[in-house]
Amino acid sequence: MAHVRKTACPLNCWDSCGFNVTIENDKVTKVEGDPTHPITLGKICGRGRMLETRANSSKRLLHPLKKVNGSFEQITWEQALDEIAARLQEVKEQHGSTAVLHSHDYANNGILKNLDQRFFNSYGGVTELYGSLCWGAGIEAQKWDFGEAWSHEPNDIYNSKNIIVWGRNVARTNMHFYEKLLEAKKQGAKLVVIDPLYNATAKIADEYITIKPGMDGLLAAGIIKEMFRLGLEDREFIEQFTHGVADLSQLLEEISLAEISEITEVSCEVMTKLAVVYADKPTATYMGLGMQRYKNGGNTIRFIDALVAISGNIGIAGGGANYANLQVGQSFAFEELTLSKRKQNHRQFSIMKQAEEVLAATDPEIKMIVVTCGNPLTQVPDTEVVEKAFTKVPTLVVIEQFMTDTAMLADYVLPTTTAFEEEDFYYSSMYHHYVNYGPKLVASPGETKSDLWIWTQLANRLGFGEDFDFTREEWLQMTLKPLEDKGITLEKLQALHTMELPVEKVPWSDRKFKTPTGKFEFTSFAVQQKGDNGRLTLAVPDESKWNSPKLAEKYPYSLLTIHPLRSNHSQNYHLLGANLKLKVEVAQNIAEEQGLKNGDYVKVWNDRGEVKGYIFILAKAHPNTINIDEGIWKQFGGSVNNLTSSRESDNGLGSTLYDCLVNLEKVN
């Protein structure tokens, strides 16, 4: 007899979506939205749907398999976990323990997921990752400047006079906010989109700006430039609450309003109306992760922010300069969870150049990589070489639920249940704030065990079972302890399936910032101390003809790689069906000059490799612009990756997957 349960969904995305889930003979059969979530309110995406077909796909690992000459032969759990203990013994006794490499990103977001690294820890500590591939330069960025990365609660847009989206497609992205939106609308607040891509949310704008990729730090700049210019700026907030504006000014000197004009591709006009727009306050800025996805990505989010700081709308109702809400996740006990302190060895790869790293790797060479909630092969930069690194180390381990493009390369892969599952808890901080409850709904299929279930049984073999000897339960408890005296606990979550984390809901309304000043900072101290200047820079992307003629007259084209609309990175595309193609979406010009109509077969390449697909033709984007959706895999013409750098940003802990450019040609 079919029954619904409540549960939230597990994937890493801005909404952080409520569930009601219908079960049927301890089968998952529909999966919906729950009415009673105070942010998502019945509403989920396509991905969240896609989690029914996810769990019960009979693409899924149900067994341990090992790679035998070449091809992958089942084996049991015992066995597979034997060997692999014994080889984690081995490299360590005869290696060193950082010879081990952890591959770790954000498939999903499972509170209890973070326990691999506890098991890395207690074995004694392993090469590690820093950086991100999706918004870290961006997050460094605002602690340079706050000293924190911290964002509006959602309801406060109805508090917005303007709202300026910048570079984020919230109608694909972040479906509940795109919801608010169109109530702010309703209620009297002006919608402005900046984008190269005209989208879902520009349609829905007063005024759509369209910008060349990458320049979105020298729009900012010179929009402050007009607002100097014309006396708009907020002087009282500058003076009693920033601190380096003197060195903002000099720099905005250095350049004339036409010349960023030039390379933006925004009019003056537009920049001075934008200026009115802003000391029309309270204005809101929400920002996207792309526009920091290059070399200059973290002085251009820096910009953005020291923007909303001239303007005077920092800290107070309806404004903020929204980025990311790092104060969400804060609220958990991490260091208790992960024992980071337990380690005895570290070592750390970027993130983007870990295939690099992993190749150039010596005292210790890497004998061994662990994936777990990731699928590099896909989602990290400059394919080729990850390939390469990857086939290169002696044991690869990874830890899935499909076939992926990074399993097919693996000595052992092990199954690991989906979210219905298994118990844990899920929130985002990237939009709202509050944590939601998944109990276990189904029995696992086949042979898959949890995450949990295979530290543990890793931990007993080496050695150091005593630091995993607690039920699930406990976990989940151990997490939750900073917020007891907040009246959080597991019990009443797992009641009320969703509670409201503790959070300042309009940061910074204090004008107490987390930096050395104690003051917003244009010019940031606590960099200058590490013997950098600290200031904003008037920098635009490695790959364009500003930086790099040649390279721009060999490969005009600037290629953006967004998340797709119907698959969390690459995810589900294995689910999407046997005819999926790689779309490439170009601007009406490039269609234009080269004679392309939809549905071309065309070739999209530059001196990193190349990728095959087909033409669609976008009827607004910014002229010389493409797009190839993130995440395809190899099956179905990707990776995208196999076009993209594996540099870093300007500050080292972000991607520059968007500085890309790339050429283009109709094949045969």
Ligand SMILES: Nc1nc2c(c(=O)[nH]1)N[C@H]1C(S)=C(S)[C@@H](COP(=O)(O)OP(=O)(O)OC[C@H]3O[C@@H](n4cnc5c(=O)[nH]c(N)nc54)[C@H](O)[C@@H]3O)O[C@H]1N2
Given for the second form:
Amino acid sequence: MAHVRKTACPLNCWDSCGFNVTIENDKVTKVEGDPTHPITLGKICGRGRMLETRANSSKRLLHPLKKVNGSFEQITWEQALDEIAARLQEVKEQHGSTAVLHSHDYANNGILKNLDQRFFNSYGGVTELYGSLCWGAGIEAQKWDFGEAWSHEPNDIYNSKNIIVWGRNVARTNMHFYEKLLEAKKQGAKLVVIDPLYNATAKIADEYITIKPGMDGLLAAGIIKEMFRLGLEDREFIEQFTHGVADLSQLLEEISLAEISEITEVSCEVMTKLAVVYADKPTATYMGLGMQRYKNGGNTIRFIDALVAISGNIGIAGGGANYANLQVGQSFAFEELTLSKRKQNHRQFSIMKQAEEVLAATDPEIKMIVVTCGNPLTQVPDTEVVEKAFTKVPTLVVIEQFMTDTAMLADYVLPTTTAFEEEDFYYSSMYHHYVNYGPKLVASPGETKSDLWIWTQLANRLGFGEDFDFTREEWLQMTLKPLEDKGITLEKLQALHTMELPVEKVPWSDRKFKTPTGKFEFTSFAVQQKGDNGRLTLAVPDESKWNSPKLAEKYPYSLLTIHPLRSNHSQNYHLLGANLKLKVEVAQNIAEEQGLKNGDYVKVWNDRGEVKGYIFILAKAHPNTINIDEGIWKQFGGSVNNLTSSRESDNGLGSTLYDCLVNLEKVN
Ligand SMILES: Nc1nc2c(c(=O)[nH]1)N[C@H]1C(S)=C(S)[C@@H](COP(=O)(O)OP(=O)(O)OC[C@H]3O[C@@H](n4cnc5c(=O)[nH]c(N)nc54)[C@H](O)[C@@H]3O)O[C@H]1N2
Ligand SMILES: Nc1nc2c(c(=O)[nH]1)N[C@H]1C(S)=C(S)[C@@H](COP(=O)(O)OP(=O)(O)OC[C@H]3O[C@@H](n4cnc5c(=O)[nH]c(N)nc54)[C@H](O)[C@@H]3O)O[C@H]1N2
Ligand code: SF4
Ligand SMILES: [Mo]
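Okay, that's the form predicted on its own, but what's the structure of the form predicted together with the named molecule?
First the chain shown before, then all remaining chains and molecules of the complex.
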């Protein structure tokens, strides 16, 4: 008999949806939205629905595998765990625990997925990754400016007079915000979209502004300049609650509006118009993550924050510099879960440069990599180097649901469960502030086991089993402990399925910022204390004609590799059917210059590598811009990261995935 149960989407996404899942004969047969979820209201996207296909796919990994003479052989869990534990012990004894690299990302938003950190801390401390391919530059930027990266609660959008969606592909990546934009427009709000690609959100905008990729910080500078010229700035806010405005004013003297217009490829009139929009409060700014994946990415987000501050749109209902909402994740007991103080040794590699660091490491060399919740072969920049590093390392263990490009290189592949097969709770620090409960719905197929089971088994073998001697219920209670006195307990969450977390709904309404000066900082005091100047700059991308004129002559086009519509990163390509064609989306002027038409087969290349695919002409994309969606597997023509650079953003914590010049030509 079919029955329906409530659970939640585990995917790394803005929305963290509530699900109604149909179960028949111990199998998930349908995934739909839960209409009672307060934010997601019964609507979900194709990626959510595809979780049923993923769970039931015949391509699921069902048994532990070991590579013997170049091909995979099925082995027992007993053998896999014994051998991996023995290897972990041996590496630690011979080279020290930091000879192990834990390479991971955040494919699953379940709180208990963080227990991988507990395992490696208890083991003694390994080489961990720092920074983020995803949003690292912007998070650090907001920490400098506000002390934290917090957003307004979703329904605050209805207080906005004007809404600026700045580099967020809302209709594709954040669908419930799109629904809210439609409603806010109905209630009279004006919508401006700033993006080099004329995306589905741009289509509903009152004003669409196209910009040269990576130049948004300068655009914000131009708007601020116009606000000052027209006397539109919020003097009271600036004087009472900010630090360093003199540095900003001085910087703006160094460049004229006409120069800004030339570099950003945005007209002066548009900047003047936006100055007026920002002054017509409340104006909300909703930033995406695309525009900070550049060398100047941190500075870009800081400049947009500065614009929001200059216009006095901080700490007021309907305003905000909305980028991330880290206060959501900060609600839980991470320290108890991860035991970060337990580690004796520690080394950090940048997530961007993990492959180069593996190849260069000497003290100690990396002898073993364990991959969890990530697919670095397709998702980490500069694939050629990633492949070299992951091939070279003596022991590679990948915990996976599918035989990804990364798993293909492994010595051991351990088959893991999907979210429907284990109990957890889910949240996202990107958008709304509700935590969703996810019960175990069906039996795990084949010999698949949860990540947690794997850590527990390995911990038992390595002599720190007591650190993992808890039931699921105890783990979940442990993480909710800080919320108990606010009335949020596991029993309640299990009964209600979703609960609102106690976060600031309009951050900074008390004007007390978490920076060293307690003010909003145009110039970062904390950074100055460390000996850097901490000021805003007029920076442009590394791979631009301004910074690298020779490179720009050889490679005239800006390549974006934005997130795919039907897949979360690399997760669905193998399930989308055999006729998958890599699409190279090009601006009209490129098609004209090169005499290309839709469907032409082309090569896109730079010094790092190449990708081949089929032309799709974008009528309204910014001139000289190309896009190839990310996540594409090797077998389908990927990875686009063959082309991207592993350089870090200005503040060291973000990627420069879109700071990428290429050339393109037709091939037969
Ligand atoms: N369908 C789908 N949804 C997803 C995901 C997915 O893989 N697929 N992934 C999830 C994850 S992990 C994340 S991080 C989020 C990301 O969510 P978004 O930030 O919305 O998406 P991205 O693809 O990272 O960024 C792309 C947007 O930034 C624009 N952009 C790129 N460069 C610039 C620039 O220099 N200036 C400006 N103004 N705009 C620029 C692109 O044209 C595009 O519209 O999406 C989440 N949602
Ligand atoms: N060129 C380019 N590259 C990018 C981006 C871009 O825009 N352009 N975006 C970047 C961004 S924003 C992000 S967030 C990263 C994402 O990078 P990743 O997180 O590495 O990408 P996914 O494709 O989601 O890969 C996750 C893998 O984890 C597996 N998995 C899912 N659930 C579980 C689980 O519970 N346990 C275990 N052990 N495994 C599981 C999935 O099967 C999948 O193979 O990619 C980055 N890379
Ligand atoms: S991927 Fe995002 S929008 Fe889609 S169902 Fe999951 S949480 Fe919702
Ligand atoms: Mo991401």
